[in-house]
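Consider the single chain below, provided in structure tokens and representing the form predicted on its own.
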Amino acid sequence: MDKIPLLGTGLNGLIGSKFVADFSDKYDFDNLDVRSAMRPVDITNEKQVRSVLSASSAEFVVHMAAYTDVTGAWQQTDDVNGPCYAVNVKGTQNLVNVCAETGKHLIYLSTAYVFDGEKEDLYTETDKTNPIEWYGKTKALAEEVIQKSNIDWTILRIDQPFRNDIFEKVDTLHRIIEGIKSSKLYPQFNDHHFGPTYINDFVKIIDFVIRQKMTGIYHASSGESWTDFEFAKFINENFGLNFDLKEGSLAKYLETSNRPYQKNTALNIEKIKGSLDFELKSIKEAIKETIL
């Protein structure tokens, strides 16, 4: 069977590379990457984006490229000329513009950081976005650009992604493992909640969205809520690392930091979970199949 042409950004990244690895037999991937030696494409350059999209027969563009350094973004707060705004907002605007011209469906990878973190329960798709730092603000602005367009679009929000193998960019789970192994893991917050996203499952969700041609906003994490301490504790116990794990406090940390920090980014995934034709693994199951 002939492979399905599929355009993407960020296909060399933490999530994108897993998507390519797991679905290379199904899709003929074409990555828009500024670092490509053969055909560099800068998504902040609309002319370059148009050149590639207009020549492709692909129906979908999976947009995963982003400026994701949250601390680096905070240092650029309100700078619309900085790289965070350029990649996350202008780059997305360019893709939207060209998708409108070429009739392509844009699938956008977004984040739980579009919320302010003040909700005590899991965030749903109908909750109002209210980002409290620049990374989340630029991702929320990109969402607005997409939603105001007349293209077919899908927004998938996730939180703290990790995969079962080691990647050059250290993910949430492997960062903790590295910290434990080096005996340098700092006390983990017991008053901060997040919703880990298992990348091995998430890439299946992307494929599902393409297969079903789904449109709209969907939360696509694990649907679970963990504190940093609970997460690190289970990792420590599961792998028998016997690290003397200490509890920390986000509230106390914020007393000494000027950088804003959401207290809760866990996402409710009932909207998409009810439609999936496969079972998502629990976070405990995902950790158990992780390769050290």
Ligand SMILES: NC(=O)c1ccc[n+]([C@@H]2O[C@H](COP(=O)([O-])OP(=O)(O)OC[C@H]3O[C@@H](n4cnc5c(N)ncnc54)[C@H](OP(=O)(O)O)[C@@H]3O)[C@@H](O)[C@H]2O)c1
Second form
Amino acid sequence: MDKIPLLGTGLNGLIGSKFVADFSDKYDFDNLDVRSAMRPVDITNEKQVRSVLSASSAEFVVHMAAYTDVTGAWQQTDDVNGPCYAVNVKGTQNLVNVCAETGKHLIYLSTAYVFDGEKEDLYTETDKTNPIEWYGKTKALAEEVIQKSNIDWTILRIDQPFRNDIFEKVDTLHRIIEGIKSSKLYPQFNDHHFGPTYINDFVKIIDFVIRQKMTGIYHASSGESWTDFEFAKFINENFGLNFDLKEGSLAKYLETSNRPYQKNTALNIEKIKGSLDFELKSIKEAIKETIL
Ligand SMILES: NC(=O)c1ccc[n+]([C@@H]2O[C@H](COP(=O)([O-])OP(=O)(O)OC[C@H]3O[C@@H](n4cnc5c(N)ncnc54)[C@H](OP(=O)(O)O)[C@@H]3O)[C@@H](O)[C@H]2O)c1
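Would you generate the structure of this protein in the form predicted in complex with the named molecule, following the form predicted on its own above?
To see the whole picture, the full complex is given below, headed by that same chain.
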């Protein structure tokens, strides 16, 4: 079978590289890669984006490139000339503009950090966005740019992703494992809730969205809610690491820090889960098949 041409941004990243690894038999990936020696493409440069998209027969662009350093972003708060705004907002605007010219469908990877974290329950797609820090704000602004456009678009929101193998950028799960192994793991918050995303399953959701040509906003994590402490405790026990894990409190931490922090970013995934033609693994199953 001929491979399907597929454009992407950020395909060298934590999530993108797993998508490429698992689907290279099906898709002929063309990455808008800023570090490519042959054909560097910086998404903040609209001309460069245009030259690649207009020459491609791909129907979809999976847009994963982003400024993802949340602390670095916070240091750029309100700086519309900084790299976080440039990549996340202007870069996305460029892709939207060129998708409009070339008739391509944009699939955008977004984050639960578009919410303020004050909700007691899981966030649904109809909940109002209200980001409390600059990374989340720029991702929410990018979502707005996409939603205001006339292109075909899909927004997939995820939270705290991890994969079952080791990657150069340390993910949520491997950060805990490293902390335990080096005996430097801080007390883990028992009042901070998040919705881990198993990247091995999430890349199948991206493929599903392409197969079904789905449009709209979807939450696409595991649909589960964990505290940092519960997550670290399960990892500690599952791998028999015998670390003396301590409980910490986000509320206490926030008393001494002026850095904003969402208390809850767990996502409700019922909207997409009902239509999937494969089973998502539970987070416990995902941790069990993870390589240390
Ligand atoms: N990781 C998370 O915790 C998380 C959570 C929720 C949502 N997301 C979203 O998921 C997506 C993927 O995240 P990730 O963790 O896989 O990201 P990542 O590992 O940080 O990779 C980001 C990618 O973007 C590329 N990039 C950055 N600036 C660029 C530019 N100007 N032009 C072209 N490419 C550029 C980077 O290229 P280089 O490798 O060459 O630098 C890198 O490949 C992002 O949109 C992120 O916002 C991530």
